[in-house]
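Shown next as structure tokens: one chain only, the form predicted on its own.
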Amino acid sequence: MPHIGPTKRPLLFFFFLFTFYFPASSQTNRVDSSLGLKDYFKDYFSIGVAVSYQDLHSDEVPLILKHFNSLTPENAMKMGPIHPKENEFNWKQADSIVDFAVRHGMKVRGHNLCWHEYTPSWLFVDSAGNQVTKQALLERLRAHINAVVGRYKGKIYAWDVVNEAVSDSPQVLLRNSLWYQIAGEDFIVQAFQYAHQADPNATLFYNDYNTERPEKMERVYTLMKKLLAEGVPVQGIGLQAHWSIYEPSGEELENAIRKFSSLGLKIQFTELDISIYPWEKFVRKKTETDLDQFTPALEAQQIEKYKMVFEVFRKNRDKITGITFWNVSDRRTWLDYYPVPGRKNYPLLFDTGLNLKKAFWKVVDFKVSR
């Protein structure tokens, strides 16, 4: 054995100390470029992404196939785009997305069947331009759901049946939409009944935002409890997860999961992104001080928020059946247009060049510590 001089002994001691606490396996496994998000979470829940027709005809396709095993049509199945006139359907883009998923062995979440936005005006008026009756509106809703759900029966495993029906006002339970003005709460009840009749095997979700904020969480919970008590076939709750680096807290997120799972509902986080700007309750107009830059400070906050929410997701794997990101990469996101048009945002795990961001490795850090 060669002689080790006294000046080298401290160095050798620190070398052994380092290798004991940081074994080679934990160092080499941290960055495994062969794995996608769906591979890291294969024993947890599905990892999905909202896509457009254009996304599936772009250079984002390899990234989509590598990292995701579930697709949500971002806009193609909303009532306005797919059913613009009473006797006219635009199937091309929705068909293309579903066909892509089937070819590649991916699941599809249908989004959505009934919403107060992206809704064509013909639904609410008769041939004379007068507001339709409740019976007429519900019949049109039934025909729409039969046509859309029936077309994709067996190919779409879950539907966001009713979207955002709960009011943003703490004093009011349901949003005062035309759906509600004409049909009352029955439009929600019947939408779920129609969807269940059209495809008894599909899992049916109610989908909404701000569900982690205590006052809205309570009102969404009240609606879900009421529907279940009436035998309405709602089976899951979609928590949209349009969040920011400022919210939600881990406690708020845990509370929401615990609250809704107590009803026996399947939980999915359906529209995940983490904005670098304060969210809508703090919305400010775009000014010269908005540099639209992804600064190191903002990046650090986003990294920590992604780390926290996925730690909560993994902890509650027995209650969560799916996570869906809303858009593929920072190249194009809905937050580039809302709430302030023209203000660039950077809310996702892939940058404008389709490269992994640092937050990605915090999201999958649980593999390292196993």
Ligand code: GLA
Second form
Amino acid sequence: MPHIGPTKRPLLFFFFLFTFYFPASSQTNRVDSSLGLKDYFKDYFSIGVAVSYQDLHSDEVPLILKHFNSLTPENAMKMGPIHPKENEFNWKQADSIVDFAVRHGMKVRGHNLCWHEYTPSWLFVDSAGNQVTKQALLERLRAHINAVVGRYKGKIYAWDVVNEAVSDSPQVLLRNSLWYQIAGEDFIVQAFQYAHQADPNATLFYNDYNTERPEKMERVYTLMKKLLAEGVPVQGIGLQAHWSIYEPSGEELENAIRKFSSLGLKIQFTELDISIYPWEKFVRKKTETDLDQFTPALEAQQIEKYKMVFEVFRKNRDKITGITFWNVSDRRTWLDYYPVPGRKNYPLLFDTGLNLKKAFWKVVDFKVSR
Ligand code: GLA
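Moving on from the form predicted on its own, please list the structure of the form predicted together with the named molecule.
Okay, now the whole complex, with that chain kicking things off.
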């Protein structure tokens, strides 16, 4: 061992002090603020965001490019907006979002092909105004899927084929939508078949919410198991992740990941946000306890929830292929309008001024595993 003279000893002391506090293996990402969210998670899963056409023509663009490597069109590809009449398509906004992604080397998740909301008025009726037959409805579904999936073939790597077909009522499996009333369960089966025919290389997802609540989880699982047993080409499950500071628990989240991946399905969290209110789809009124304020206490709870869910995501990286946030920043979120307009929410990682929230730093504050 070489002799180290007294003049060098203080240096040595600082060297040991430094390596004690910052050993290579425990360096956190936090030190590098030039990184975007997607960079922190590059060895884990893609990080996406739902965008509107307007978002991509706004001052949010630099933030979107820095932090995300996947885009989901928020509404532009839903059936009503993109296919307003039987022989008319509105491609402009959807094309523009896909072009933006291609130009910037981002992936695109297509959303969605068949849903009970955002349906165009022509869909369920014939020219005489009568309800269409099952055969006619399925043919319309086929034509729709063929046109939309076909147009973006090779540019959209994954599709939410069927959205929210499971009922909100624990007693029944499937939602009593017009799709279901007219075509029975076949609308689900056929939607996947049509999508697979239109682009055999796209990964096809079933997408739903409240999938970590044990009761709903069981019914979604039952549906997935049945579809797989019938040979339906469903390859992934989209867990929407419209969560709140109150749910899910870590255990519920782990259970859902374990349960759905046991079917061999790829898992993506497709619509992540963490509301500061108890999340309930059927709460219609602004309540007296809604202060519209992002208080320090609410912020602390949100930080903890974000920290926990990303810990669970990272731990399950072998089962999860993507995380997508629903909306870019707290400046505009769908929760500001739902269930009623005017109740401001703060569910994302960027604040109303597009700055990084404290929750952001918690989410990226982990040891880099190489
Ligand atoms: C559902 C849909 C999304 C979006 C959100 C909220 O979860 O899948 O397309 O409409 O609701 O806006």
